[in-house]
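Single chain ahead, written as C-alpha cells, the form predicted alone.
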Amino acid sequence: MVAALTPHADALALAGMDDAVFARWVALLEQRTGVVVAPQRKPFLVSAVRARMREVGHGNFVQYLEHISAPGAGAVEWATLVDRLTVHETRFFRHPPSFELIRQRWLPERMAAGSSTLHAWSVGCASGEEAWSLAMVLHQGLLGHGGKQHFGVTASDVSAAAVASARTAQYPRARLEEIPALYRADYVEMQGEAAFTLIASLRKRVAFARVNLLEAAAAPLQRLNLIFCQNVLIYFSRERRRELLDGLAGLLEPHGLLLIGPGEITGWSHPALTRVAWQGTLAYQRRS
C-alpha cells in the first residue's frame, strides 16, 4: 500500500534539490548502475525521483537518498527507482544497417566457416524489441543455409520492469509496421485485433535477464559470437564507456562480432578487435 504524504512532506517534496544533494544523487547513481546524469538532465532526475517520493511517502531528497541506500528493504525501492529513471524507449530493428551488416555479410561468413553454434547477447534490451528483431534476423539467416546451426539470444536490461514486459513478447498492433515484411509475414501472430506477439518457435530461442552492465563480467555470459550494444553506452561517461567495451571484447569467442551505436564511442581500439567496414555501422570483429 502506497502511504499517503502529510502537508508538511508535499511541502518538502516541492521544495526542489539543491546542487550540493543532486551531487549526491549523481554519485550514487554513476556508482551503482555507471549511468552518468548530466547537470542538464537535472530536471528529469528531480521530476522522476520527486514522483516516486509521492508514491512512498518521502517528503526529503536526502533522507530518500538514505533510505535506498541502506540494505534490506532500501535495496528493493532502489530496484524499483531504478526502473522510473531507466530510458525504455526503443523499437523492432532500430538500426537498419547494423542488421543487414549481420544477415549480409557477418552471417553468411559464419556459415560458411562452418560453426554449428551461435550466441548473441542484446545488451540494454528495453521492452525487448531488439532482441526479438536480433532472433527473427539470425533465425530466417540460418534457415537460408540449411538451419543446422543452433542459436540463442540473451537479452538484458538493468530494470527489472523492462525486462518482465520483454519476456511477454507482446506489443500493440501499431509496432506492426517497424517489422520489415520480410520478417512480419513469418514470425508475427495477432493477438485478436489490437496486439501481436512472435511464434513460440522464436520465443523459445530468447531469454531474458536483469543485469547490470557494471557487473556483466560476473555473469554467466561467456562463449559469445555476438554483442549487441547500441544506445546504451551514452549514458556513460567516455572513460566507463572504454572500460565496458574492452570488457565486452573480452567476452568474444574468435570472429565474434561486436555492434556499438554509432557514434557512441570515438578514438576506441582493442588488441584484439578489427574494425568492419560497413556503411552506417560502428562494428569490430574479433581476430582468431
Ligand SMILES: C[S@@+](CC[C@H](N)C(=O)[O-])C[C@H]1O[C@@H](n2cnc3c(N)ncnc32)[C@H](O)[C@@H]1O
Given for the second form:
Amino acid sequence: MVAALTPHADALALAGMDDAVFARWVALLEQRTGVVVAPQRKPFLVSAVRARMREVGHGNFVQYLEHISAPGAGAVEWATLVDRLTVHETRFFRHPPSFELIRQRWLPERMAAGSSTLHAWSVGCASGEEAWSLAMVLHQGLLGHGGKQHFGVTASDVSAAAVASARTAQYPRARLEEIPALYRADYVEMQGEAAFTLIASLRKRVAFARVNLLEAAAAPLQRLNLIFCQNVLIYFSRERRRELLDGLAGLLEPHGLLLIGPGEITGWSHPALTRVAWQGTLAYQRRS
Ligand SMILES: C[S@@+](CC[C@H](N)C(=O)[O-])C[C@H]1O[C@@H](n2cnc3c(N)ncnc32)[C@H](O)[C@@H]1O
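In place of the form predicted alone, output the structure of the form predicted in complex with the ligand.
Whole complex next, starting from this chain.
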C-alpha cells in the first residue's frame, strides 16, 4: 500500500512547486551564482528543475533541493543543474558599439602608449562567441600596429557545460552571418558544409575556464587590461551588481577598460574609474 502511494505522492509533488519551496530554490541559486529568479520566471525554474529531476529519478522538489545542498554527490549534481538554470543566449559581436570602442579608440590609444601585452577577460562567456569576437578585434587591431604585441583572452562561465561547448570552438554555419565580413575572411575556417571554427592562431590566444563570478577574487585573474561583462549582471540584484563591479574595477590595470552592457547598472561609479564617452556603450577606464 505504501509502495503504491509513494509514486503517486511524488507525482503530485512534481506537478507543482509551492511558493515556500520556490523561495528556497531561488535563495539557493542566488547564494551560489548571484542569479535572481523573479516570481514571473517561476515556470522556467520549475520546468528546468523538473526536467533534471526526471533524468536522475528524483520525485520531490524538497528532497532534491536537500540532495543538491549537500556536499559530495550534491556538488556534482549541482554542476549539471546550474547549467540548466542559467540563460546562455549569446551571439558573435552581440553589442557592436562596444567592439567599435575597442577597435577605434581604446586599442589604438594603448598601442600609441607602447603597451606590449594585453590581457582581456570575457566574464560570462556562455558558448564562447563573445570571447572569439574579442580575440578577432584584438588580433586584427594589433596586426595593424605591427603585430609585435602579445595578447590573450581568458573566457569564463559558471556553467561547465557552456565552457566545454566554448572550448570546442565549433559553430553551425548559420551563425556565420553574425561575424562582420571584415573578420570572417581572416578568422573563420569552414568544417565541411554545416559548421565552422576559428583559425588555429586565434584559438591558441583564448583560454576557457569555469569561474563563478562570485568567487572571481579567488581566481588567478589580475592585472587585466580589458574586462567584458555583458548580459551577466542583469540577472543579479542591484546590490550584488555594485559589489561585483567594485571587485572588477580592482582587477584592472591602469588604462584598463571595463565594458558593461548599456543599462545594466545605473548610478554606479568608482573612485579609480572614469566613464568613457562613446555612443551606445557603458564603459569605464581605470585612471591609475
Ligand atoms: C546571457 S549569457 C551572456 C553571454 C555573453 N556575455 C553575451 O553577452 O552574449 C549569461 C552567462 O552568464 C553566466 N553566468 C551566470 N551567473 C554567473 C556567475 N555567477 N559567474 C559566471 N558566469 C555566470 C551564465 O552561465 C551565462 O552563460
